[in-house]
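Only one chain is included here, represented as structure tokens and corresponding to the form predicted alone.
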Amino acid sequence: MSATVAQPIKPWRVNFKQAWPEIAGAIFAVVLTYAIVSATPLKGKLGFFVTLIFVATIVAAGISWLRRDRKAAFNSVSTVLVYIAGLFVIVPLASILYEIVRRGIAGLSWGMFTTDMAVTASDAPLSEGGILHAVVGSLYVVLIATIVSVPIGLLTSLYLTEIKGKAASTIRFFVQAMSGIPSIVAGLFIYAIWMIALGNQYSAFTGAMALAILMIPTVARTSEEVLKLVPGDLREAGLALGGTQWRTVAMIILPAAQSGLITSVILGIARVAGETAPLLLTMGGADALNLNPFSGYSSAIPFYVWKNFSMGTELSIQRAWSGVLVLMIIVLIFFSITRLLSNKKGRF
């Protein structure tokens, strides 16, 4: 006769006896924020959401308070509080996604990706005309941008986790001073040095290098504290099998690191990716679609989005949160795909 097996206990699920309390409590705290709230002048939905949190609060600590003791009520409301930081951050996020998305879905056919405005006016319909020359001048300068930038403040957070020469604290010095530079100022610098004294013209090359200077260290200053949580047992491990120095960070420490050096890169496209005023000065803007990002004018997403909203018509608006939709949508894919890309078994 087979012995019964005892179930394991599974202290983490929390069936509705545990639960009652609470969920009677959330259900008294809105109802007596509405009853406040309706007997005092404080009217709106600010009025009800500062109410409610201070009501909640209460609420919650008081039944920890009946239910276990005094250290389970100040628990009830640290928890509560961390709750609304959270909502702080996350509905102004969820604002903004649903208003771009409510005011941008109108404007969106399959047409705005197959055409430019060569020959449309910005106030023409919008069954006229397209984004093609925008998207295709935006990925041009994103992707010179990475490719000039990444190199750069990966050998530079290199320089300061591993080397740890004579010049990195001056070298981290600047490095923290750039993450302040305007991104305008980049564009200046841009268009002083690469435009009026060496006498190029506009081009999506010319933008990329503008926004490669505000890349570079938000790139370096991210992977260096990344590359600084790789352990050092790794670095001692891989030097005491005889390896060098730097086959030690090749074979090793990048590998290590390899997931968190990519969120890195990301956090650098997403500084750049939404930047307008360096493009301003260095694009040129065109309406027509220009494949050469070396020559001639060339127009991007926030360009685009900037010259509809400048020009105040209904249809130009439109246009241009059509645009933002549409660099959200890319920069949301672009992001997706790298980060199953990162995502390997096994990486640090």
Second form
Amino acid sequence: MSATVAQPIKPWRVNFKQAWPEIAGAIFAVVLTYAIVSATPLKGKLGFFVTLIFVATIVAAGISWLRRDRKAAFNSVSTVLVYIAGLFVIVPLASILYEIVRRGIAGLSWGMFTTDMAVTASDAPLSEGGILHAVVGSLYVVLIATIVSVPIGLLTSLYLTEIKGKAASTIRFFVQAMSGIPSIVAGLFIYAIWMIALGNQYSAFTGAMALAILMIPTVARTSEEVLKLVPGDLREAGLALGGTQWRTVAMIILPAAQSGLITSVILGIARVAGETAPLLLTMGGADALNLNPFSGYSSAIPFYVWKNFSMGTELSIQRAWSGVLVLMIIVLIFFSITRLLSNKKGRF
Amino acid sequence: MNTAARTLPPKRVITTKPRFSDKVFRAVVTSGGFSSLVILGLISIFLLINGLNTFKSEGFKFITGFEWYGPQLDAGLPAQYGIGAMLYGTIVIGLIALFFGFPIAVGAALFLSYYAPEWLKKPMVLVVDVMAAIPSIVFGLWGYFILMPHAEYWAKLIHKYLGFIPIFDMPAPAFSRSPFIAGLVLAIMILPIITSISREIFAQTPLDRIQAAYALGATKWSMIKSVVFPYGRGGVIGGAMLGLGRAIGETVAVYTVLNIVYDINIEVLLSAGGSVASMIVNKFGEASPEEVKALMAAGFVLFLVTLFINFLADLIINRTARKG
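Let me have the form predicted together with its partner chain next, following on from the form predicted alone.
Below, the chain from earlier opens the complete complex, with every other chain and molecule after it.
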């Protein structure tokens, strides 16, 4: 006599008997869509997908209604719609990334990083000219914006988490509102205060000031989130050992939150590296390399893209796409760094 | 044996008086904390000062007027600066963006919170975050070269089958660079912010309520309808408003895609629209000093509108988050 060993069953698993109506329904929907598309003047992939959405919704609702009731039908419809919404989020991003690489790769070469556009006409072949001036300009702009905005953002977040003054909730509110001001307004403001009122000229520094305004709220908000995660025990321990608040913050809290704070800075950089509108008002947009960030017209990668797109010749648009590819690579590198940092540590 | 009196160390002074270093620290941090207030104040003051002349000379016409030109000396006409048409255009493309973006974003947030299989959640969140990091000029170029041909075809279909509705009517067969297409690009741009805020709010729905709904035999949709939506309504609306604020302030992507025309057109599929932010970039290049001041005034209006929308949105979101 062989002993029967009890097999563990998983009652929550969907078995074939329960699933076949759905599978059959899905196949039926695709076939029906194909039939409709070939029978009617609807054309192409787009027509197919739009029809598929409608057919799939109706078929799913019908099957659920027949098998169960009206509520189940609503459930099926909403499930299909929610899945479609999820799809709609992925499709544009996939298309954007694919097109950037496809169109940008043609103009990409090592040579483009060593020359500028000073002596290159807009319809010169792609082997001439480059984006050196834009890369250097972007580097200056982002670096200066970081130097200006990080201390201010960090101090704001320290005020919100460590001092917790009377105005803390008001300031939190205003910082949130500040993160929503349009980038063009930041550009206009810097133009008004730095160029009209103080009489300065177009330069990389002017552009950096505009970007700093956009960067401060990002840095402040993410740093605040990070500092909030530092356990209160650490603060109390620091104070109990006789440290002043300044020593506690400088030697315990900031080191404890270090990787998170770096993440917040890089997030701020990723936020402003691709900004275009404020730079259009503040940088002048040079074609030649300008190594002095404090005077003279200069350019940045988004500005380069904009300028070449505006020229509208076939080759300049090709250049614009190459610029977009470089810009996206830079933004995605910064983005990946923040991901790696926040995954590795920063959780207490 | 030495019996000299033990010398006691001086009594430690225990005081609540802050040390000098702490005073400096608190002063520096507090002044840093107030800097964002100062910057916001400076922005409004400087834009207002520069725009004041325009506000004075144009009066209420600045908000309602349709004309924008400098003084025309040969015709003896004074300058006319009015952003009425642009404000109208901004609202139109903002609403189009919300019309398409909001349902998809909320659907995607629901998908992420309740429908997606475990293995798909992380990549999907990554997709949303990457989308938020894409610069607006990239969206602009993509919208112009890739989305536009498709969107023109969709616009033609809408016109063909729904043309009897006035807003889908077409006085001239120009389907490219319309508010409709600009709205579509903006819809994609505001997806990430609405999705991530909705998802955060949905995550705060009390688990016991969800389980109670399931235990009563609710389907997933009934559960969402009766538990998740009532709890998250405010947050989702706030997210939508933040998205609207983003859409209103968007400059470069809209300018790339939209054909800016100084007129109010009710037809959204027609190749003529407006946007305050894009108009500023459009006019800034060849503006006279006086016109720049008028643009500052326009920027001030834009600043106030977006600030107001963001305030309201934050208020609603914070209240919902606290309740949840």
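Residue numbers count along the first chain shown, from 1. In this text, rigid core is short for the largest set of C-alphas that superpose within 1.5 Å between two forms. Nothing here was measured: the structure is a model prediction, and the numbers come from that model.
query: Does the distance between the two CA positions of residue 57 reach 2 Å or more between these two forms, the core being superposed?
result: Moves: yes, 2 Å or greater.
message: Once you overlay the rigid core, does the Cα of residue 81 travel 2 Å or further between these two forms?
response: Moves: yes, 2 Å or greater.
- request: With both forms fitted on the core, give yes or no for whether the Cα of residue 72 moves by 2 angstroms or more between these two forms.
  value: Yes: residue 72 shifts by at least 2 Å between these two forms.
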